[in-house]
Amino acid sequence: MLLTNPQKSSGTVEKKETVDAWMTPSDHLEDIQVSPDGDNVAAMFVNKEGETQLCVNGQRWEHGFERLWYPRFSPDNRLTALAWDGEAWTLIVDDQVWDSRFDYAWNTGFSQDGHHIMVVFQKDGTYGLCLDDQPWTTSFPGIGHAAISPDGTRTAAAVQMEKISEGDIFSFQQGVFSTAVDGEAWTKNFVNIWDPVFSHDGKKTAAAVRLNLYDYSVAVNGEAWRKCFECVWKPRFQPDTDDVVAPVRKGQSWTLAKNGNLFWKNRFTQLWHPEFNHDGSKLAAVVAPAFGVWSVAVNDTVWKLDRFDAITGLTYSPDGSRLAAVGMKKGRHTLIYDGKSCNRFCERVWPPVFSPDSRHIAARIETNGRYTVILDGRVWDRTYDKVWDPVFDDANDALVIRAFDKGQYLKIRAPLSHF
């Protein structure tokens, strides 16, 4: 049954939960999370005995723990949390506890569809990844930059292959870092390694690598490009070919390289965050044509924008034809898309969200210390204590606003015509 919000006649409240009523006066609210579909709201709070509890839509989880941490909903609307259970850490998913136990666990990650869940762990002084309650059979002296394949069946991370003392510069320069995929390390070590990524079919892995004190490159399945550069950033696989591109520094400027060869002709003071659209026909990156001046380049063509101090949150539309981002100027943020600025500045704008038909762009924003959403440059006329990213319905005619205000969670269906 739909509830009409008396404070806003142009939106329909589809769900309302009074979160404050779930707690006693002595409870302390630590975190609140909302599922992607907006139907489930979870509150994590600490009671007067110091125990952490989770409550979902007014129902407390059956299992109790001394400590819960990092509650997060998966893309398929399951609630996860790291839990301290019996002198060890584990993961709990929709009130079901994993069998695996660790000395420490962190950075819960999900596959794109949410069906697979990963955590980073430390146990007995070594580190690894655990996917769907199955830990790596091999663990390492150090770990960082964990990644999960798009289909969620494989995991990878930058790992330290041997333990060395802090002052052992000679072993460091010989290379003690590699990438481990499903717990099996590449056969070659590097001086440093960062940001492993999977190809779209999960069969290949690439990472930025440091070959020695001065030279950097990209390695694919453990084999470094033949050419090296003064620096590199995180690589990307091209969806339609599995070629690898990465931002590289050559001399005093940055550009993009593909499979080790310079790819874009333009040179920039800085270039990073390259992103392909879904079919690989477009490649965009955040670029600085001059020092302190930021823009976006698509297929090596720079958008002609007014000066921005920073740009982030590159997002393609579902059909891949449009591109949006967040621009920052003089401490204020706005949306930019299709080479133009929205020019509606506020304190903060989160990465944009496109409608399924790619026609509309929305984002959550902060304005005057409160939170709301913006659609195609028009701001929703009610603000809240907290707002999550907006969600378009499948019919492309309404925006679902997930908001928390005055102790209540509200799922609001806002017709696009009412903005």
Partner chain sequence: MTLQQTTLHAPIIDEGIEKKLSGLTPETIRTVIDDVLSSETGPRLKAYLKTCVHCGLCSDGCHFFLSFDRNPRYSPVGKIKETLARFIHDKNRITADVIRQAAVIAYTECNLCRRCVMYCPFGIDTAYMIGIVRRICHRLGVTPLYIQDTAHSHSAFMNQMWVKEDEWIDTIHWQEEDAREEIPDLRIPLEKEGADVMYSVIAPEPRFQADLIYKAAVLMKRAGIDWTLPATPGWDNSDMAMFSGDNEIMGRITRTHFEAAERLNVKKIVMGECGHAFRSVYDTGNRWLGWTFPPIPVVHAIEFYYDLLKTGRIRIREKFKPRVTFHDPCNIVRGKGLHEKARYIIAKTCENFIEMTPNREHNFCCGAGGGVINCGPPYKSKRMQASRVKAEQLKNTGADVVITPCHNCHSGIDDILHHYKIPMSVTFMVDILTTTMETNP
The other form holds:
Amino acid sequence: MLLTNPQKSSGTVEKKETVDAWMTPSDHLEDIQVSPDGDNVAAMFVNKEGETQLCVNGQRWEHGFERLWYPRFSPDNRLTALAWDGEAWTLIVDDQVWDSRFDYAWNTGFSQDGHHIMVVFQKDGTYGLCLDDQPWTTSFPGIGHAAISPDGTRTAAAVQMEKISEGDIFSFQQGVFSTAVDGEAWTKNFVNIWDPVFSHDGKKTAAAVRLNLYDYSVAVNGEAWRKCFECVWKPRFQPDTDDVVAPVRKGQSWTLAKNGNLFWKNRFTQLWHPEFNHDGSKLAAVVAPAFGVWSVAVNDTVWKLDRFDAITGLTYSPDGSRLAAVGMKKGRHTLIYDGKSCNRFCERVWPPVFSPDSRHIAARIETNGRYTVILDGRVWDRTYDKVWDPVFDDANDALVIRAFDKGQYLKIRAPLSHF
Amino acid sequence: MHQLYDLATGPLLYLSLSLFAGGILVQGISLIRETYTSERFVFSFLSVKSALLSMVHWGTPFGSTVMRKNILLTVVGFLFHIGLLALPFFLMAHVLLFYEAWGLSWPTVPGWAADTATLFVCIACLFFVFRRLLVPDIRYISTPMDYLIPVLILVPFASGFWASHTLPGFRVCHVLHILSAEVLLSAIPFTRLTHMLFGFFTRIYTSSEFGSTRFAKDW
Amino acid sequence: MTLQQTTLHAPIIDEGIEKKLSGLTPETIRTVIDDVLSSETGPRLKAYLKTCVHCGLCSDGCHFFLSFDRNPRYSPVGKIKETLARFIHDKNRITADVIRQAAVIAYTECNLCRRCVMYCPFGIDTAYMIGIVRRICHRLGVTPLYIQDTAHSHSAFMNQMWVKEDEWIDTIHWQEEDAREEIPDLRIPLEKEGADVMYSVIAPEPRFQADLIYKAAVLMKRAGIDWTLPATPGWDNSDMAMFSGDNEIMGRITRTHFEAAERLNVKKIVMGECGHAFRSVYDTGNRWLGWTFPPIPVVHAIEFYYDLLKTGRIRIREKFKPRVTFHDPCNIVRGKGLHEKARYIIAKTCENFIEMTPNREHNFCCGAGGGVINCGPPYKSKRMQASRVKAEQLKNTGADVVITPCHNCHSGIDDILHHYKIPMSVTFMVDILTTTMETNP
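Next up, the form predicted together with the partner chain, please; the one we just looked at was the form predicted alone.
Shown next: the complete complex, the earlier chain at its head.
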């Protein structure tokens, strides 16, 4: 049973848009997206001519396309969508079409502040990344695992360096994959490259690599660690030192390694998603201390939780002192934070959101087939057809609920005291 | 002969009982311990219900498909195992020994039934050996030990029958009976006869996986 | 009814197996065997090996053994004798030739179908032991070329057929366009975060059988399901690394699949009609990763269709008339007990159903699963020989159509029908459903 505040309040509705009213009866609604600040709601629909269009706050965009998909708001509230004009793919940003044209474009990505936008593209059968309408000058026979640096000025991806025919297992095993940064590949090839990541200043890249079919390692700027492991997962740079840590499997169990040396003392059935806080003083990871038992470990100490079947959505507070995640048990979810379970189980919980002062934790939830938000364990008393992740206002005194209900988009300001 | 008899019914008896009990105990405990340390996930999938259901089927004649396909083997196999396990405990002569040693007694099987069962166990041993020799896929996988094991079982039963009927040379047979039974007992934990213990472990695990994870019958 | 058997032709030369063999020394072989046995196996294997009394009852469980005229070399325990038992008892004398033979047996003469497990009085899991042999072969670099190539594709692009990310998205867009000619407002929603269902398929669908995605979309639309497909790797639920012995890649594939579902935060994953993929996400890959059961419930297409019919979300307009039979795929019947649900769907959709014998848990394997068909054309002739009992079983039904909700079974049975000239066609359950269901919900 979820708790709600008996002193209920419906909050202040700051914005209301009737999306249905934007469309003619022949239009077919495809997608609704809401900007992070909650001020813009975008609907993508197909009109009777079969053209896909975007409409923001009731204003139809000038450009219509044979096909549009993946409408997404950037963190700085600009609306983007991938567009096909019948001849080529491109990106449209706030109704402005990029000059670049591709045979295919997908996987739009943003820098943390949203000022930079990246897409993966294919042109003439070769692949690359395009940052702010500037495509890489070199393209490759294959691509995956696109990444953007924290400041958004650099991009990287795992790339295939040479074309090999299907069935040529021997060339594959010689190593045909590398990491390209801004279109320039590392000097060394590997059998596999997974999950390239940037250092916090964007100057270094690291990736999980496979040196042959059996030896896994981490390569930093193209140089593999001197030590190999049975398997590795995505590495992370330590913010203050640029050291690289990664989950590694050795002797059939997992732990963390730093710069190639085993780092944590505990051994786990599983360990992944290592995350540093902003100053690098804390390092947390999702772990399975025993088969089928999941928890969170912070600086090599495991949270003593009830038995969880899985853990996701590990998130630090802005000041780096607190940590929250979503725990799953018997198909139901709850928030866990500060080493404890919130014990409010419902159908679904989305990754937690901290207030700017790090004192409050909120999340989008589904309960009894309806959607609402939860704040510090208390559930908002209204439910909706759909909600997006809640956003705290800068003053830390209200939660902005972005909801969709009965054909209407609602931006609701809910004072924290009303939960 | 007397010395040998004393040895067989004294130190060797205790030695074989110790080897049997100790061996079974050590093997069983170490298997559980090793599972706990190196394959602990096994315990996550164990199901009492599925294990019992499966054992009922496999413990009932013709309760599994393979038994229905192999009628002769099923009949011989079941009767053989019943004879093998029951005779040592319900034979009049053996119950007397228990009574003399510890003052314990329980009902015994009639002499004619004991004789029939003993002869049946002996014939079954020969049946297993000939099956091994004659069926190509079984001959293909058989090792010398596979042929030796039925002989190990045959000897104490045949010699016991011989001795109990005071046929010529029954004294020698009596000693042979005791010694060969002790060898058989000692061999259980160290040969494929260990299936009498490990068979339960494998059955419990497989039937749990089949019944409660994969929701399928394993019989 | 006994069908004609063709004889084997020239010995099979598989470059994937041969190339590494020449460089293997007995020392290397021993080191790898020791390492796998000591660090990757434990009391389970010990118990299986100690318990087996060499009774030979498992033989009748194996379609290889039965199809090859009860040749002892093909009995389950016979295969263990020639592979794992030798590795254990004769480990100092394992030559490259023994490894070659072991690789051929483990990859191409056992479908890991687990039928023999039901024939063992002790429940000894021969498939598990053959899996260990495959693991050793993988560690030695001795794997059939075709399945190894598939494992490489998985490792590089997280799908089994080298499908690039844009090719996947393009296929979905193209299928959506085609489907809209039939149902104008039909969507194949990509990346719909928060949908109830993530639908996942195997790579041959976008490559060769995109109409299956189309049909799934029609079904979803008619049933009113809030669903999505990921546009990122993780859309492919298949896993040939599980069968090549590359457990690390198996884990990576399963993780990618579930993390796509976690990112989209769906309530459940519905999988297309594939058997081995179900084994990977429900039974094998998840365990390697440390999840007892899938962290997000995985529903095989058969369970999904069953629920749709049972709850009335789809209704049948007119039953399918031709005589149909049903092939129970190992990985969802011995792997999840879906045989009765499949029969419920058939009862609802088909007028003339003929059981094949044996059926349900005791059905014969199609001969393709377990990675065997993925070892490629070099082994096709042998695979056909090994499927003689399957062919007889199919032919004896006299059915016009065999339904099987598994891609490998589908391909394997298609090969069998052609090879043995059986006048029958093979179809997926979704084909039957989309043909027979009400189009106006």
